[in-house]
Structure formats: structure tokens, C-alpha cells
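A single chain comes next, written as C-alpha cells; it is the form predicted on its own.
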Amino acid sequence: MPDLKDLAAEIDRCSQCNFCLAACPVYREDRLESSGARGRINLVKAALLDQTLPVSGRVRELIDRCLLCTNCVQTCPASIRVDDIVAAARANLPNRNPAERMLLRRLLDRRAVSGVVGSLLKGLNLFNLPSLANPPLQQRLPAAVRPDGPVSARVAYFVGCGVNYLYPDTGEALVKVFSANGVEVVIPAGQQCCGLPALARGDKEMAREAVRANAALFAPLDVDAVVTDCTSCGYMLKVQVTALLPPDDPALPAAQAVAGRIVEATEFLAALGLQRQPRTQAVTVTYHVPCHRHWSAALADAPPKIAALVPGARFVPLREPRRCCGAGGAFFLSHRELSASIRGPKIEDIVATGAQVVLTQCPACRYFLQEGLGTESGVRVMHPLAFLAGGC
């Protein structure tokens, strides 16, 4: 992520024509010009590039009503970096809680968040996590996982913190498929995680450290890909760390080349095939595509492939499939009306379809959404390979 001002080029190729506006999930709800890309970025310029608007409370929180969830990206026909301008606009924003870079410090380094950390977002009531996995997910897996039979393929496995400590099941689903379909599993020791929830946060120097040290692991691997469960981590990991990293900073090499070689893993299963014939579950699917999906092209494809190919699995699409949960990321803890309000016509969207399962790739999405949906209504949200595993 560039410096702001680095970025004022940037701000100023904007047209002003408006498409973004559609794409925003916030504009969609307050119908505020300032809550639109176009809006957020010309109150940027105004208050930080040129300071002929002072850094009020409410400039402050127009800044913070960003999900930096990219739609207005992938709508702009400039194809202009709002996320990133977002991003170092927070980071020119003083006076940070030292209590939040503490929490995003522990989650960089992973050492305590199922204690200390874990107690203390419970203690704060900040939301209502699920139960934090004792062991966290990485403290469970082996060094590397190999297939019965021959190997037609060997990765590495990046785990998010999501999956790391909330939802477990999704790695282990991960570990189960791939192995089961011929494909061995590395899963390096020492992972930091990506750096994307301190990038969000305007903190480049934190997000800069996880990039060099998860860099420093992946890039020495003989593997043919690198894989993740989360489309934010492989958000991160394939486009952000390259922009992240100053020209001349000697990791860079090691990140262009992880970047290189990062695949979403539905989308990486989804086109190797299957080895193994799944078994029948008899159910109803739909499928609610994560925002963070522009990073590879077959990403929104590969779960309802991957569903098709489970037998008595009927899939049913979303009538928006594609439209934000309001989730993003961390950003519902403290934006919770909001980000109810964003989530309301994707609930009706689910119910609409009759589903019992909802497929998605990102466990902030999976988290939200199932809170919506609530457990009286029956309905699962659950990872692609976690319901694939369920046929294994």
C-alpha cells in the first residue's frame, strides 16, 4: 500500500461517473454521497491531501464506514485503487486505539489469542465469537500430509486466523479432501497471518512484518502451489504484498514469488478433479460468493462446481449471489447496525432459496451470516471442502 500521498494520482483519475456507487454496500443503504467511493475519496483529498477540511469526528467516521470490500474496484471502469487509498487514509489518522493494535499485534505473531486475547474479546463482549479452538488448527495438523496411493499434486497449506481459531473444521475438511484425492499437504510451522486486518487498519509497518516473515517461509517450498481457504488471505497474499513492499525491500523477491503460486484451494480442487467419488448427501445448496474473489478469475466458480459434483446435492442459486454480507472482515464489530442492515436482503436471498446449506469461502462471511440465519432455522453455512468432506 502506497503512501497517501503517493496516491493523489490516483484520486485524481477518478471520472466521477457514478458506477461505483451501485457496487457500494454502504451507499445501498444510506444512499450518502459520502458513503459512495467517489464521495470517500474527494473527502480524502479534501481533509488529508490538500487540509481544506478539517479532521472532524464525522470525517473520521466516514473514512471508518468503508468495508474496503473492493466492489466499487472491480466496478470502476479505471479500475482505481479505493481500498487502498481507504487504507492510507486511516493510517494519516491519528490517535489509534492502542487496545485494537494490541489485539491485531497478537493476532500478527499468533501467540496467546486462545488465552489472553481470547479473554479478553469475550470479557468485552465485543461479539459472540464461537468457542475458540483449543488447540488452535495449526497446533493440530502434522508437518505434512501425504496420500494413500500416488501423488498427483504437492502444496502448501497458508491457514488464516479465522480458520486457525474459529473454525478448525474448515482446515481439517482441507487436509481430509486433498489427501483423498491424491494430492500431499505441507503445512509450514511459524505462520504469521497475512497482515490484511493491520492493512485494513492503516497499519503498514505491522502488515509489512507478517508479509517478510510468511514470505521468508513460503518461498523456499517445493510445492506446486500455495494454497488458502480464506479469499481475504488470498487477497493478500497474491495482490496486496507486492504493493506493500517498498521497491527496494529484500523480501520482495520472496513475496512475488508466493504471490505467485497462491490458489484459492476450492478453486485449486475444482480444477485438478476428483480421484474419489464423493458420497450422497441429499440436500439443498446455494451459494454466497465472498467479496474479496476479483484476485482470481475461476474463484466464484469452483464451490458450485465442487457442489455438482456431490450426489443428491441440488444446487439452487442465489438471486445475488455476488452481493456483500456485511460482514468485511472485522468491520460488523463495530458498525453492527449497519452491517445488519447490509446483511438483511442476503438472509432473505438464503431463505428465498430453501437451502440447508450455505456454501462460502471466507470465515468472517460464514461467521455473519450464520448469526443471521440463526441455528433454529436449520440452515448451515459451512467452507465448500467442509461439505465435500462430508461425503469423503
The other form holds:
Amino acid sequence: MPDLKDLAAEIDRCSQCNFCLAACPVYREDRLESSGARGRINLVKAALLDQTLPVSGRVRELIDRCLLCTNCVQTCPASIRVDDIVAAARANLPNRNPAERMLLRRLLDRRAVSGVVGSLLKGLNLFNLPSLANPPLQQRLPAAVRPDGPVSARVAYFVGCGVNYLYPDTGEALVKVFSANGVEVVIPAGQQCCGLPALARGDKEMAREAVRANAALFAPLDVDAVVTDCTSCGYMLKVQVTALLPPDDPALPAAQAVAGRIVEATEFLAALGLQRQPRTQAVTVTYHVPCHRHWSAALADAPPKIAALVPGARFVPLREPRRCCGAGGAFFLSHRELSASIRGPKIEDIVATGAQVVLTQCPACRYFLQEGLGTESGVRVMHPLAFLAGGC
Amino acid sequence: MPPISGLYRDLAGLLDRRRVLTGREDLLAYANDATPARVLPAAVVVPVDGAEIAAVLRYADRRCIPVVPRGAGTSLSGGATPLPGSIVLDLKRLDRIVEIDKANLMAVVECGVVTQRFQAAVEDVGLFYPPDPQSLSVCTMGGNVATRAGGPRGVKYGTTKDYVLGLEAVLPDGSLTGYGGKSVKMSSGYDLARLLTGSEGTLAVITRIMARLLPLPPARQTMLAIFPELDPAAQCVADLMAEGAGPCALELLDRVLVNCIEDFLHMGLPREVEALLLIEVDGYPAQVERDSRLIEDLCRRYGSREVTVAADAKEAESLWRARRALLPAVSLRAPTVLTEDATVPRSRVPEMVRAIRRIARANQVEVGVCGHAGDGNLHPAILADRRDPELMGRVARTVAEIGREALKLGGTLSGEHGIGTHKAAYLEWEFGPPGVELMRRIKKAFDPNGIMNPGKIFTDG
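Output the structure of the form predicted in complex with the partner chain; the preceding block shows the form predicted on its own.
Now the complete complex, all chains and molecules, led by this one.
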């Protein structure tokens, strides 16, 4: 039972208070305690560690029925790493789907993303995925973009898969906004996936490969920060990487050094301030806070601050800005109904604000919210930096 | 416990089969509350209304199957731990706030409404529901009523029992009973609402609560005072209560726990102190100002080295951080933490704290003391490990001796958690055989077949 054994002590640390129940989006739909975090980790312990319960279809279903959104972790008085426990449990459930594994591997090593993956992803078009960026963002950007005027800071840009393949507009906006505000952006070639999708499916080794490659690429750079425009990549790069690598891994020091410099891009810009006043955009704006927010305290404050800097923009907060949208990375692809019903109240919340623009820093949230809102609603979901770029 | 034949089929005939669970994978999630015992029930049912509850109870009563009512499963006394072969009634889906009646300062809620959600709803219209158990983000109004749950505000506002105007409940034979409603005064018949309040699911299933509300106090102020010695701190507590400073929270942390929290948060708390008091006052601004000044003066007069008065809500929140971090801080120190709730008259708090230390030493168990010092409700946190039976034996002895000491000092076995299974064996210490016998006769009148949460409050059902 590799990996899960290491987490046995983490499971035992749980005081069974059940405060996590209130935070779980899946519990809110299923209304069964077996769908909450306490129930889930007790199940993992019984079925996989103590082996007092056979690994039945229902055991698999309950372990798979988790968004890894970390709302339970954020609520837990002891910050028990429920997401790591669930991911490790998934790694220990045999018969993982080989096609899925191949897709993950292809995504991970971006040089291999080509015809096969393209057509596989196209197959997903029954879920209305936007067409793949061709070429992907990383191949379109130059190695570095310098501002015209004086340089106030120099950052390296980690290009996440969501933006690379689906939403290149976010990355283009980042480069535009940063350079317009005196920040030089370096975009190292040969970046890989952050590794979180592999980790979520329980493939630790695959995730490690990605982490090592990215650490080797980013650690030597002479920059003030490594920015990411994706909150899930940020969670992976800032928090998960150092726990993922074994203590004697030669790549660990580099990975730790990079983790120390990871900053969410909106937060970075909000802290720096704007040099140039953006153009007027007379729209109503709201903000959906992605679930993977707990790796930085200021990450969720930044988008409203950015919106306030745009003349004419009226910011209306959501009633429940931190409520999960149901996407859960790629979770919604395998749990359509559940994800859609988690999304329901979120869409109502957005519509009630009367906003024409919804800001969010997570590409999965963006995709799933836009799908829920539909195109005819006229409501557009975008990254805060893309909103700012529209006014630059 | 052999499986009950036809149980699933029978229950699925009473309510939607998706809300009947008999698979072990699902039952496991209901095998425990926040205490160490794990017992798989025979089934879990999730009713959505009183009629479904009545149907399940009628069925269980006829077949003498034990029924364990359950809110959020956060019990600290074992009250929500299932029995072998029992049916667990998960009541969280009865979650409607039926009415908030501002004119009569009351509200009607179903038993599964989460306490925090209810508080937010009444505060939205300028009203106030004070009971604030630590689990309020998840625990239910029904569970609170069934255990007379309290919290820090108990010192000024009392506990859940002081906010029950009336109740509706389903009896084991499936009949509906109700007592009380919107009248503030009621001198009619036996007060069945009071009787069901704190009955821990042993008499009936509480389905609806008529809750008393107050106007929301417009101002509050938070203070933190550090005392090098315990006795002056306790004397200070007694004086400020007697002088009518009326704090709405008065929390004590002892040296062990201050150190636990400091290890966890590194917020700069002094480690060489015997008592840390967290005090909050609320009310009209002028009164809050007067009370805070009075409290600050008293604390200094009794030798407090340092009194911090929060400048704003944000600072108040940071002072509360220490108290809120208690659970995680302590849980880092031991795999299992038992939170005790023996309660003594306010004036006996220092004696009780010393007795708890003595008992802990004698049993070689580590115990930190915190609690609601203002109302004498202490929460000794006993560090344990449920995988170590020998240690758990010493822990059980510690719980028993703490209970006995509280009674000796004129207190009670439980201030706000309930008796559950944890203290059932000691009930006679508090009420004597005749007192317990009378309670048993009351139970028999409600529940002749003994199906309602047997083994709780009384050891033998």
C-alpha cells in the first residue's frame, strides 16, 4: 500500500469532529455522511489500510466521488490533508483506466501533445469543450517580453495546461498587462504540466516527473517571482511539490526554491499596483473564488481590487463567492450530473448580481461556469487579467 | 448482531429507497460521533418529514428495533453512537426555517437546521439566537435541543434550554406530540418541552422547535487578560460577575493549553502564566464601554500582567484565534482528545482546576484545562490514544474522578454535552438511585418498548 501507509498517521490525526461536513459540496448534494470527508477518510482506512471492508464498487464510487476541492481541508481545525488521502487511495485502487492514463501522460509531456491527444480531446467535444489552441500558447509566446519603459520587476511565467491548450487569451493578457505595467515576463521553453491532474488520479510517479522537469527549468532563473495565472497550478507548485518529492530526491532543493517564489499573477499585480490607468469599461463585474485558494491569503482579495481599478466597472460580490462551482478540474467530465447540480446555485448567484463579466482565476471553473451560463446569456467568464487587458 | 431479515425491504417500503442505507460502505460513515467508539448500525434512514419519521418509528417499535436519532454526529458524549442492530435516523434533511416571527421574538425551525445558518438568518433581521456550541457551523438545532448544548455565551445568555418556547416531537408509537408555541408565558400542564429538551433522543424524536429570540446587541468588545496566578484570576471572575459587568463570554485557558496553542500558532502568548482570560461584553455602546472599563480595572487590580482590549472587530477576531485554535492545537499533541464538561458553581472553579490537575497526575494522564470560567463549565481536554487500551482505561478513570469531584463541589456531571454513553455509569452519583429510578419511569411512559436510543443516559437502556 505505497503512499497511503505514509498517510495512515494523517488519518489517525482526525479528531472526528465532523466540522468538514458543512464544507463538502458533494455532501450538500448527496446529503449522506458517506459523501463527506470524515466518512470518506474512515472508509479509506477501513477498506484500504485495515482491510476490514472489501473494495466494492460502492467503495470505489465513494472514493471517486470527491472533487479534491480542499474545502474540507480549509475547514478542518487540524488541516487534515483529505485531498492527499483520497488521491493516495485512488492510486491504490487497481484497474485504472488505461486510456485515461495515456491521455494524462501525453498531456504531461507537452511535446507529445499532437494528433492523438488532439483527437481524444476532440472526442470530448460532446461536452462542448472549446477547440484546442493551435498552436498551444507556449509555442506562440516569445522567450521574454520586456516593457517599453523602465523595468520594475522581472517574473517567470508558468504556463498551465488549461491556458496553454484552451484559454491562451489569459496568457496573452498576462503578458500584455504585465509588460504595460513595467514587469518583464520570461517564458522558459519546454515547460510541463504542473502535475496536479496526475496526482489527482493517484499517479504520483508521473506527477514527480513533471515536478522535477519544471523545477530544473525554473530554479536557475534570475527572477523576482514565478507567476501562475491558475490557482490549481499554484496549489501544486507552492504546496504539493515539496511533499510529493521524497526527502532524498536530488530535485527537491530546486523544487523548494521554485515553490518559495510562486505567486498568483493577479495577486502579484494587485500588490505591485498599476502604472497606467486602464480604459473605461462600463460593465457589472463579479468574482468566483476558486476552491484552490488556501495557498495564498491575498489571492482571493486581488480580483475585486483589480476590478476596482477599472473606471466604469461596477463590482457586485456574489452572495457566496467561495461556494464550489462543481468543476473540480476534470471531475465534471466523469460526474456530469453531480457537477451540474453543484453548479446550479452558483449560476443563480451569478445571475442575481446582474453581472456581465465573471472573473475567476481557474480555467476549469471558467469553462464549467461558462457552459452553465450559456453563450446566449451574454455573461462572459474570464480571468481577472484578461478583463484588465481589455481596458489596457 | 445477525442481520435483521427483510429490514431493507421493509424500510424501502416506508421511504424512498435512495434514502435507506444498509451497505457497510455507507453505514461506516454513521458508525461514530466525535467520540472514539465505532459501531455499525443495521440501517440508516434519511427522512424528509415528520410522517416518514413516524412511519419508521412505528415499524421499529413493533419489532423492538433500537432507533438512534442523529443530527450532525458531533456528540462529545457518545449520544449519537449507534447500537448494534439499530436504525439510525439521519435528521439533517428536515432543514426548513419555517418562520421568523419578529413581533413575537421567536422562530419556528425544523430539527435539521444548522445552528449557524439559523443564527445568520435571524441576525439578518436584527434578531439574536445566542447559543453558540463550538460545532455551530455543522451541528443541528435538534441536536442542540436534545443535549441542551451551550457555548461561550452561556455565561450571560444561558444555553439552548433557555431558548425553547415549544417543541413538536414524534413518539415511538408514531404519534405526534407538541407542547408550547408562541406564548412567552405558559403555566399549563407538565412542561413537556422542557422534559424533551436534553432527553438525548431517549424519549421521542424532536422534529420542530419554537425558539425564543432576542434583539441583536448592537455593540461588542473583546479583551484578553493574562494572570500569573490562578486564584486571583478566579477571584476576578467572581467579582466582575458580582459587580454586574455581565460579560457574554469569559473563557479560561490554563498553562498547559496556552503552551499548546503557542506551539501551534506562535502568536507570542507568554508561556509562564497560570491563567489566560478571554472576555467579551456586548450590549448598547455606552454599556459596553462601561463594562469593558470595569473589567479592565478589575483584571489589573487582581494582578493581571497584561490586558489587551481589541481596537476593532479584526483585532477581536485575532484575540479569539487563540481560543479557536485550541482544538487543532491539542489534537496535534495526541491522536484522541476527550473533551470533558463537568461543571461547578463559578466560585469553585479554582478548586476544581486544582482537583483536575491532581486527578491527572494520579492517573498519569495529560490534561489541559480550559472552559467557560464565567459559568463554571470547565472543559478539561484529556490527551488519549484510542489504540492504547491501557491508557484508555486510565482515561476512563480520570473522567469518572473528575465527575465525582464536580459533584462534591456542588456541580454537575455535564454542563452542555449530555450524559450519552460516557457518563451513564455515573448518573446515580448525581441523582441517587431514587432519582434515576424516577427518570427511568418517565422514559418508560414515553417509550414502553425501550427503542429510543437505548444505552444513553442510562447504562442498560
